[in-house]
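Read the single chain below, which is given as structure tokens and is the form predicted alone.
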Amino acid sequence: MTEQAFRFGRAGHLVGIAGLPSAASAQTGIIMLNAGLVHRIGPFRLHVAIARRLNACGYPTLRFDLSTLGDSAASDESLPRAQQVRADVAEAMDLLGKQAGCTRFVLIGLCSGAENAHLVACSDPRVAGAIFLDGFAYRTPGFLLRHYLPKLANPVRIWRFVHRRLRPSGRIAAPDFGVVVPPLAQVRAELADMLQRGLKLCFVYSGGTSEYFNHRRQFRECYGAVASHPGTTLEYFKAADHTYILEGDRRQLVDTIERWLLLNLPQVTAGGGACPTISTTHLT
């Protein structure tokens, strides 16, 4: 594998780094989406670590910036954000298809990246799988019991809670940035449709989601039959931070992604043979 920088897109406005095979073309390509406002390297270079590990397994990768994020400019089109994201990811697929012969793709996204991966996976037939890192989850009765019962059992915590509620606060409420989480019924139906179409889905939650996800059991509480579908995989790293700040947590996540891909979407190359080695030039 070699890494190469590209400027691409209908307006030449998108910027990304692709890990490309040196010889034979590969069927499955990996596309990594921005996590919030962090540019394409990901938090603590997480996307770089994922890309290079998967490159070593023979998967072409592309870590790129969506329109107006990182080094990517605006497309000069007046499009709703959802439509813009779909168009950007479609052009990222086109690039890997042209450069590496990929015909199917796996999307990887953390937080807002998971939301965007979900958005694209709903409609683009070239998506064969998705890895949602701290994606959609919903507070259930089980979540509330696990969240509040330990606090109710501690009188000191009860006193602190009441004291905070009664004390005037000088804090200014934080803006919500216009983020709208879809209704649970809608997301459940969309996930069921993805699985029916044959997609493989991997859901990974970290301990950084404790305000809305706090146990593996909660996934089934949210999604019912989706949780037991053979195309669904769930991982819960309770000790990990939302951005995988610790190197050991990042390594555990990368190991998990590698194993999941090799099991569910093994790479198929035109030439076969051993996995290629990687040549890099300190690209980000």
Contents of the next structure:
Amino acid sequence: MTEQAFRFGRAGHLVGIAGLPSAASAQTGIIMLNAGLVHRIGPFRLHVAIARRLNACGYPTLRFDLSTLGDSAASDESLPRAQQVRADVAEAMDLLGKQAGCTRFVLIGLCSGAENAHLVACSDPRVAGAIFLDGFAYRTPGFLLRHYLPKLANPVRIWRFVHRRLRPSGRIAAPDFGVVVPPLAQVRAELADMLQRGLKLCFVYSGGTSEYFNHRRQFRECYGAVASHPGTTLEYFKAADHTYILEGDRRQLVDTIERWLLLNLPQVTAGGGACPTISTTHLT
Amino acid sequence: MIARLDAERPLFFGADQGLFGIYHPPVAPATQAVLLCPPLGQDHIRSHRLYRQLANALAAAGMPALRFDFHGSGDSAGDSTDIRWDRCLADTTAAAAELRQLSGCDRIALFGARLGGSVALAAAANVKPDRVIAWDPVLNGADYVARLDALQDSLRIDTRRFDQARTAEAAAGQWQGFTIDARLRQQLAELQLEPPSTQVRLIESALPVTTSADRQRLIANGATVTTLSSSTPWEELDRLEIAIISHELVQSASGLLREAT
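With the form predicted alone done, generate the form predicted in complex with the partner chain in the same format.
Below is the entire complex, every chain and molecule, led by the chain shown above.
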């Protein structure tokens, strides 16, 4: 495996690192999108860990910075943000196609990265799968019951709740990754369309989403038939935080991503066979 | 003159091509270049933007600059458990050689924030820069290790981050998102920097994190101090994932680096 640095894109404004396995050509490439404002290495270097694990399984990867993030510059076009993201990711896919022969792609994104993965997966036919880390979810009656009922039964929690409301703390707010949440009906329809087109979708939620997601059951409450579709996978790591700051949590996530890819979008190399480097270590 | 941002050149270099860097060429032929030594751990991620701004400011002022990642950090090869103090010094020497070759400048200056500043001070003996500019460098490793241990302990029980407090075992051997090898920990715990024989400028945040005895030793050896008007939240749990931004630092550091030696 080798890693190569690239400056690419319509204005030469994008910077990315491609991880290229030794096989001359591979069908499925992995594109990793920025999590908020963190540059392409990802929170606590998560994207580097994912990329190198997947490279070892034969998947070419590209971790890159979208326009104006990390080391990438602006494209000097006056495009709406959504259009710019689509164009940037399309050029990332072009690059990995050229460098590694990939013809289909899996997008991986955390938080705003999941939002952008969703945006691109809606429209680009080269996207064959997506892994949404703390992507869209919506509060449901079940969520509200699970969220508030334990508080009502606990006087200490009630006191803390009232105290917080009456005396706002001087603490710094959690990082705002600038995610704009579209209406549930729109997202549900878009996900259903992706599945209809044959995409494989993996949704991973962490305990860091407890303000809007607090149980596996909520996924079905939100998305109905999308949740039970065979192309859909759900994982919920309640103990982990939003950015996987602990090594054990990060390893569990990387294991999950590797396992999901090997099962759902196994690599096919130039010779037409499945990648021989599949490890069963993490499949148990 | 304004440096063209698309002129920034990402590259891999070093003996095994395992070190990642971004070279910022100057807008006009230059006589002195600047090597930007990164901090380690979460400080590295938080200050990425600021380093880029500083490198662009230097290039626009006619000073080529190279940003790079130590082995085991950023986009460079290796895992965070591979990071060693002595390897960081060797990487700095390799990066200085790369910068001299890329820029054609024999004269270089070193800049570094936090542990990047410490590395710059320690690597000066080998790199032989005209000057070192260190922003809030870690001068006493034992204090630093103790503070990061305490921060990690606070982090694991922070129920604004975790649904439930995590066990000491789950957080052991790590500092704020990065696994730390016992040998690096030991190297940092024993770190006590000797003042280099080159010109040293300390840039200190309004509330310095450098202990006074170590600071005084540097000043007694000729280091001069520039104080910023505001503090920098390096070791605050609430701001752990918020970027370090300081236009004052960029202006101050680029101004100091442009001064004639």
